[in-house]
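Presented as structure tokens, the chain that follows is alone, the form predicted on its own.
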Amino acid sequence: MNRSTDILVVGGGLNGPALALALAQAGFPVTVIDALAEDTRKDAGFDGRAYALALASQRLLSAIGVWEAVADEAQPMLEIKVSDGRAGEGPSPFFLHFDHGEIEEGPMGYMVEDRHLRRAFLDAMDASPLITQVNGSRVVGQHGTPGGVSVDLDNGDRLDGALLVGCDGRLSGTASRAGIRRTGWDYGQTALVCAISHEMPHEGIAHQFFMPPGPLAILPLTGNRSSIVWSERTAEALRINALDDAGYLEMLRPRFGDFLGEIGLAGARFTYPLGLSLANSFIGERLALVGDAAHGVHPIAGQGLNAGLRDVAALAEVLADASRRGEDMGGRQVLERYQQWRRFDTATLALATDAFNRLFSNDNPLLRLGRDIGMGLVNAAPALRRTFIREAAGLTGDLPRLMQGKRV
């Protein structure tokens, strides 16, 4: 079977559907291809994963018609507390405290569980007449055609389009088939990810506790629950993950502390190796990369999905504007505008997360003293603190229209 569309999107996780919905709003027919069956992606079982959506990302979801479906399940992040210390010893007296009351826009962001966000995207795509979904099929080949691009699927079908967008993760087949190389390295760390229940309310406060092996993020979910992203040296992380639930919690408690009372597991447990992975180019011949396919960074600042959604907003705006001007949306000049918009921002994010991880994931006494004094100075400077809060909310830089809550 041979089918034609305007834009082919490979990857139906979160960035792919977000891009498809934004482009469909602008009038583009889009086909989204994902290797997983739709029922698998709609599974309502809570698996412990959740995302910290910056305020600007929430505005994008609102603009593309997804936010209303998840708003009741979203937990506002009202404060962020950042501290440094060792497991079992508690935090140092120097810390950062960001409060949403210092900006006018509202909460800095929201925590949304994967199960709610993924289903909302799938339902919204189902409701769009301009979006075709191809589920349970893998792309096994791609090549240019006169004025377009084709992909071959493992079921024998061929799909044609004017532009191919890879939203297929750090191991992007779209990028590798196009000959786009990557730069990066492994951190020797693995993230332990789960959700926990706790006795006391979290009050919408997110915590980032830096320890020598890596940071522990405690992120508020609805009810008396929190999402945990706990970084350890890889060998230790795998040892901890191999423990039963009781042993796992025994290892977590001295790191977590008792400020929320007794804790328990509230879902499945996962591990993810941590590293940096940047595509050497975000574009190719009639091809663009979005999200982790373009840039995979350390989760230390919780900006992975937010950076991907900013890619979505920028690419959708570039393509919509090009179409209105009568330009070939798959042309090199058009795609260069997307790359120029996003490349510096993502490189800066990658370098910042890399530097923070190296600075804080160690027990060097001089570095500990320097970073603690630095946090204390930032915390004591209201103007600087406000700048950090706006950065965390995604409100700085050249914001695409979708990130301002406007349609493309």
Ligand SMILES: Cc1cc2nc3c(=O)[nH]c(=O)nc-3n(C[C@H](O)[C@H](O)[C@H](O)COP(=O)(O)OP(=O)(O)OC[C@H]3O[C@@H](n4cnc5c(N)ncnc54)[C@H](O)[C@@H]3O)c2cc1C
Given for the second form:
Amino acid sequence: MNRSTDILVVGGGLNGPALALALAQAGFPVTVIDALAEDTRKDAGFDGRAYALALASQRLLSAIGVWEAVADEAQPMLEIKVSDGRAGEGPSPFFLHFDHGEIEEGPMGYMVEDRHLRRAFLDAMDASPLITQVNGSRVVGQHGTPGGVSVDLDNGDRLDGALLVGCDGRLSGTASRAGIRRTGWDYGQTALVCAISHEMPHEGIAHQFFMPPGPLAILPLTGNRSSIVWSERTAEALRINALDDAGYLEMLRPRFGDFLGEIGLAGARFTYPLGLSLANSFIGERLALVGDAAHGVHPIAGQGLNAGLRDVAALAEVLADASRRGEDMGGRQVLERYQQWRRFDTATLALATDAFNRLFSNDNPLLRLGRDIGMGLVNAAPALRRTFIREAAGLTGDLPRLMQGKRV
Ligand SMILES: Cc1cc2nc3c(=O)[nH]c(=O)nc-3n(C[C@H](O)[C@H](O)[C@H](O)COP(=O)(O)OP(=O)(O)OC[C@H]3O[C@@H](n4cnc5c(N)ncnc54)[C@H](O)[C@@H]3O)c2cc1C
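Moving on from the form predicted on its own, please list the structure of the form predicted in complex with the named molecule.
Zooming out: every chain and molecule, the one shown earlier first.
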């Protein structure tokens, strides 16, 4: 049953469920619509990514009741090592080293595999009496109604609500149907992603090697396993992905190095084309955009989902406060508060990740020298190092209540 008071959330990926759970905690009835069936999304082989979740995101997941279900599968991130590299040469002598011991709060974050996180979100939504899920139906239209909004589904149904939130990813139909344009480009890079098993323990250390075609991230998972996000020029990535497992590992070994001993594949292989896609506005008439629908960024800093979860926490807080004050939660003034809170931060993130990718994904000797000196300088300055660690942990800026571990 859909009531005209519901908040309609288009997209039950990761940010959609997080938002629905946060809004339900604040007492709002929510309807979440996803084009894919629940079983498809719950399948362990649906998505091969593992996410570096900042400490602030972990606090949000805990506050909305999802963390307990993934805690046993989460690997704390204790250190991050960043260096330049070339296949077969190993890391350069200049590097950045961030250690969680330099801040008081604990690990900088946790690595959680998509298969665990997605299932935990879907199970938590199933258990919430305030959340209605419409799975396997695509939203194909949206309209303003007197004091509300409605969406049309591809099966001919129409759902009414008080506010529409687009959590429908970087190709957001919710945004385009509302006439919201996007700024962005393709990086010409594709990320090869898989889980790797290795002989030696990773000790909770995440590594980022900046290779000329793109970064290689080696991110610690539970046990002697790591997730790799290996960016290559797209044609080369597709060529490598077409190799059999032995050929794939042969390409990976000189890039990965031998610091963790012998490596093997620990699951299926996936590819993700990389691009930037920033919505020119995060709000419209009774409409807000959240997550990749608002800002799809390069995964170089592992911040896309973290930024989306910060949108979730900010929007839920703005709407809960508006409701307590008796304001119309779909009103322009209320939605402007959300946009003001999030738009500048996410545009800055998009530009920073774009600039990092351009600066590091090349073999220009002058740039290489400049960035190596830069990394050496930051590494030698404890105050700067601590600032980066707090940034990576998501502890800087105007933190919404859910990211402080409080209720919305
Ligand atoms: C290789 C890689 C590694 C990454 N690593 C990290 C990391 O370590 N840390 C981090 O913070 N971020 C990371 N990210 C970013 C992160 O994956 C994304 O930010 C996140 O998945 C976005 O989630 P979302 O819910 O906003 O969108 P999506 O996951 O795209 O979900 C959108 C949902 O909307 C549904 N949908 C779309 N259109 C319709 C419609 N018309 N009707 C109904 N439903 C619809 C889709 O079925 C889908 O379920 C990474 C990204 C990549 C590519």
